[in-house]
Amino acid sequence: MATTYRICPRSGLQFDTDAEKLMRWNAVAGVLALLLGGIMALGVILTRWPAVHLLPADQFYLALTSHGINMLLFWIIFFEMAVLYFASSTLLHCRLATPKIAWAGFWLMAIGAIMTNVAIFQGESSVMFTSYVPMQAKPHFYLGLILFAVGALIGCFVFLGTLVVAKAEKTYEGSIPLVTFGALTAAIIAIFTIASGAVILIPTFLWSLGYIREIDTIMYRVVWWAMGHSSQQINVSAHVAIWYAGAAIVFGAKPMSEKVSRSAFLLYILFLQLASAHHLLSDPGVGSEWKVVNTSYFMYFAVLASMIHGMTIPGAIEQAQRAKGYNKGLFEWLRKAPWGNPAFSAVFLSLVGFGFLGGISGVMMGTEQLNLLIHNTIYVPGHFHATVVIGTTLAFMGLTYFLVPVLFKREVLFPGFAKLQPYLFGLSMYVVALVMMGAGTLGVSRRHWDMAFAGSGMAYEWPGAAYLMMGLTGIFGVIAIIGGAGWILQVVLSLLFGKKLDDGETRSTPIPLTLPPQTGGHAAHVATPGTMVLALVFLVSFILYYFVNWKYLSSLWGMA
C-alpha cells in the first residue's frame, strides 16, 4: 500500500497517515492507563489520609500496585511512543519505517498492559511497582511487563529506522531538529532501560513458574533499578523535548544555543541513568566507592544538563518576547506571556515545578549521607510526583492541547476549563509534592498502609505536623485528581463531540523539510536579564535547601 501524507492546514505539519494512526492509538492507550491509574490514586490518597483511611490493607496494596504500574510505565511510555513517531516522521517530513512492525509493537504493549492489570486485579500480585523478590506475583504479571517492554523496544527501533529513512531519502537538510534530538535521547535511554528490565524480569518470570528455585534479592534490586529509575529518565528527556517544542509552538522561540542544548541532551545519555543509585544507597549489595562516584561526580553531569535546559528554555522565551517589544523591566516578557494558553501554562508550570521541587530534592536524595534522612519515607514519592507528575504528565497535557486539533482534527471543547486546568492540576500537585516531602522529612513511611501502626506493638504517635501534612496530601491530592480527571474528560469529549476540522491536503509524496524547526545555529543575541534573575533564585534555593539538610543531618547523626 502506497504511503500518503496529510498536510495539516492549522499547523503546516505533515503527517504520514500510518504514523498518524499509530500516534492516535498510542496516545489513547496512554490516556486509558492514566484513567485507571488515577482511579487507583484516589484509593491510595484517601487511605494514606489518616482522617479517612479508606481501604483495608489488602485493597490498599492492590491499588498502590496498579497506580504505580499504570502511571509510571503504561501511561507515560504509551504517550512517549506517540511522541517518538511525531518527532521522527512528522518533524522530518518522511514516511514511517516498517509501519506493520510498529503496529506489532503497539499490540504487544497493549496486550502486556492488559495482562499485567488482569493479574493485579485477580489478587495475589500486589507487589507494587518495584515487585521486589521474595514477594511473588502471578506469572502473567511478569509476562505482561515483558511483552509491554518488547513492544516498546520495537517502537524505539522503528523510531531509529525512521531517522535512517529520513536521512537516506534526504527529506531534511542539516542536523535533525532539536526536538527530534531530544526524542532520540529518550529512545537511547529507553533501549538501555528495557534491556535492563529483560535481564531481571525474564528470570523472575521463570521463578514465578517454578523453573528457577530462587532469585537473589540484592542482585534483583541492583538490576531492577537500572530499569525502574531509568524508565523515568526516558520521561525527563521526552518532556524536556516537549518544553522546547512548546516554546517554539507558542512563541516561535529558538534555542539560545543549539550546540549547548544538544550537549546537555548528550550528558543525559551518558550520565542520567546513574541517578538510579539513590535507591541503593542503603543496600549492602554495592560498594561505597560505587555509591560515592555515582551520586557525586557522575550524577552532577546529569544535574548540569537539566540546569542548562532550565535556563535555555525560559531564556529562549524571553528572547522571543523581548523581540516582540516586551522590554520593560526584568519581567514584562513573563507578565505578558499567554498565561491563558494551556499549551504554554502547562509547560511553564512543568518546567518550574520540575526544577525547584523535583530537581533540588533529587540532588538531595542522591547524596549518600543525606539519603539516610529520607530513604524509604514518603519523601521519595513526593520527589517523583514532582518529577514524573509535575514534570512529565503536565508537559504531556500541555502538548495534547496542541495535538487535539492538529492530530485528531477536532476542536477542543470547554476552552474556559482548558485555561484553568493546568493550574488546577499543576498547583495542587505542587502542594502534594511539598507536603509529602515534609512528612517524609519527619519520617513518615513510604508505603505503609497505616502510618501510626495502630493496634500493633510498634504503634507510634507522630507529631501533629506529620498528621497535618498527610491531611494536606489527601486534600490537595483529591483536587489534583479532579484536575486530571477533568483533562481526561475534556480530551475524550473533544475527540467524540468536538467540531470536526478540515483534514487538509493529502499528497502521495512528502514535501522536503528544507528549514527544520530549531536548527540553523542559534537565536539572535538578546540579553535575558529576567532569566538570569530566575536562575539565581533557583541557585540560592538549591544551596539553602542543600545545606539545611546537612544541618538537619548533623543534629541527628552525632559524631563521637
Contents of the next structure:
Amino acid sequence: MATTYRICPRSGLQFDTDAEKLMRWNAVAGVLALLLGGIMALGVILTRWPAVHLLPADQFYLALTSHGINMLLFWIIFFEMAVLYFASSTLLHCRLATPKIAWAGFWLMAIGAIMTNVAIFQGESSVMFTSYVPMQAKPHFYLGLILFAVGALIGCFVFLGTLVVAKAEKTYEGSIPLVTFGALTAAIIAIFTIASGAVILIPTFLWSLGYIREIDTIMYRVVWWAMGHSSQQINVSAHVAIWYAGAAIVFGAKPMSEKVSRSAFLLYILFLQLASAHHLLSDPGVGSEWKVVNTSYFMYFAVLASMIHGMTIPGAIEQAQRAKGYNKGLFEWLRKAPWGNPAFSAVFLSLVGFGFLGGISGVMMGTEQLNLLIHNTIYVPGHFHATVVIGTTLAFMGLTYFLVPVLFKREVLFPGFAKLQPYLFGLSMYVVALVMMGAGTLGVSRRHWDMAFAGSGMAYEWPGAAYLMMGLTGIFGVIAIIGGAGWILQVVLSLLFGKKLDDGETRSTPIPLTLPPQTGGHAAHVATPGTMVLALVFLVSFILYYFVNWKYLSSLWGMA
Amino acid sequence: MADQEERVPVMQQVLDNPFLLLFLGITVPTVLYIVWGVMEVANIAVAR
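Switch from the form predicted alone, shown above, to the form predicted in complex with the partner chain and output its structure.
Zooming out: every chain and molecule, the one shown earlier first.
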C-alpha cells in the first residue's frame, strides 16, 4: 500500500500514516503499563508507610516487582518507541522504514509485557525489577522480558532505517534536527542496553528451565546493571530531547548552540552507560580502578553533558523570551513564561527536579566512598524517582498535552485540571524524592517490607525522623499517585470523548523539510544573565551538598 | 575559497554519521564496563 502523509493543521507537522498509527499504539500501550504500575505503586507506598503497612510481605514483593518492571521498562520504553518514530519519520518529513517490521516489534513488546505481568501476578516471580540470582522467577517471566527487548531492538533499527531513508530520499539537507539527534542518542543507548540484557537474561532464562546449573551472582550483577541502569539512560536522552522540543514548541526557542548541544549528546553516547557501575560500588569482586574509572572519571563527562543541557535549554528559553521584549531584570522572562501551559510547566519542573534532585544525588551516589553512606537504602529509589519520575515521566506527560490534539486529533478535556496537573504530580514527587533520600541517609533500607523488623530479634531503634520521613513518603506518594491517575483519566477521556478535531490535508508525497544550515541553527546572541544566575545557584547547591556528605561520612567513619 | 567554505568539519562529520556513533556507543561501554568488569570477576580465585 502506498505511503500517505497527513499534514496536521494545528502544528504543521507531517505524519506518515503508518508511523502515526504506530506512535498512537505505542503511546497507549505505555499508558496502560503506567496505569498498572501506578496501581501497584499505591500498594508499595501504603505498605512502606509505617503507620499503614497495608500489604502482607508476599503481596508487597509482588506489587514491588510489578511496579518496578511496568514503570521502569514497559511504560518508558513503549513511550520511547513513539518518540523514536516521531523524531525520525515526522521530524524528517519522510516515510517510516519497514512499517510491517515495526508492527512485528510492537507486538513482540506487547506479548512480552503481558507474559511477564502474567508471571508476576501468578505469584511465583516476585524477584523485583533486578531479579538478582539466585532468586528464581518462572521461565515466562524472563521470556517475556526477552521478547519485549527484541521488539524494542526492532523499533530501534526501524528508527535507524528511517534515518537512512530520509537521507537517501533527501527529505532534509545537512544535519538531522537536534531533537532527532537526541532520539538517536536514546536509540544507541537502547541498543547497548538491550544487547546487555540479552547477554544476561537468555542464560538466566535457560537456568530457570534447568538447562544451566547455576549463574554466578557477581557476574549477573555486573552484566544485568549494564541493562538495568542503561535502560534509564535511554530515558535521560529521550527526555532531554523532549525538553528541547518543548522549548521549541512553546517558545519557538532555538538552541543556544547546536554544536555545544550535539557535543553534549555525544558525551552521553560515549559515557552515560558507564554510570551502571555505581550500583556495584559496595560490591566485592570488582576492583576500585574499575569502579572509579567508570563512575567518576568517565561518568563525570556525562554529568557535564547534563549540566550543558540544563543550562542551554533555559538559556534558549530566556533568549526567546527576551527577544519578545521580556527584558526587565534578571527573571522577567521566567515570570512571564506560560506557567498555565502544561507543556511548559511539566518540562520546566522536570528540568529543575532532574537537575537539582536527581543530578546532584546521582553524583554523590557515584562517588565510591560516599556511596557507603546510602548503599541499598531508600535513598536510591529517592534518587531515581527524581530522575525517572520527575525527569522522564513528567516530561512525557507534558509532551502528551501537545500530542493529544496533534497526534490523536482530540481536544484535551478539563483544561483547568491540565493547568494544575504538572504541579500536583511534579511537586509532590519532589517531596517524595527528598524525604526518601532523607530517610535513606538515616539508613532506612530500600525494598524492605517492614523497616521496624517487628517481632524479630534484630529490631533496630530508628530515630523518630526516619518514621516521619517514611510517613511523608506515604502522604506525598499518595498525592503524586492522584496526580498521575488524574493525568491518565484526563488523557483516556480526551481520547474517547474529546471533541474530534480536523484531520487536515492528506498527501501521497511528503513536503521536504527545510532546515537552516547548521552553523546558522542557533539563536542570535542574546545575553542570558538569568540562566547564569540559575546555573550558579545549581553549582553552589551541588558543591554544598557534595561536601556536606563528606563531612557526614567522616562522622560515621572515624579515623582515630 | 569556495571549497574551504563547503568543507564539513571533522567533528560534524562524526556527529552526522549515525552508524559511527552507534559503533562508538556500543564499543566504549562494552570495553570499559562489561569486558573489564567481567574480566575482574572471572579472575577471582575460586575458594577451595
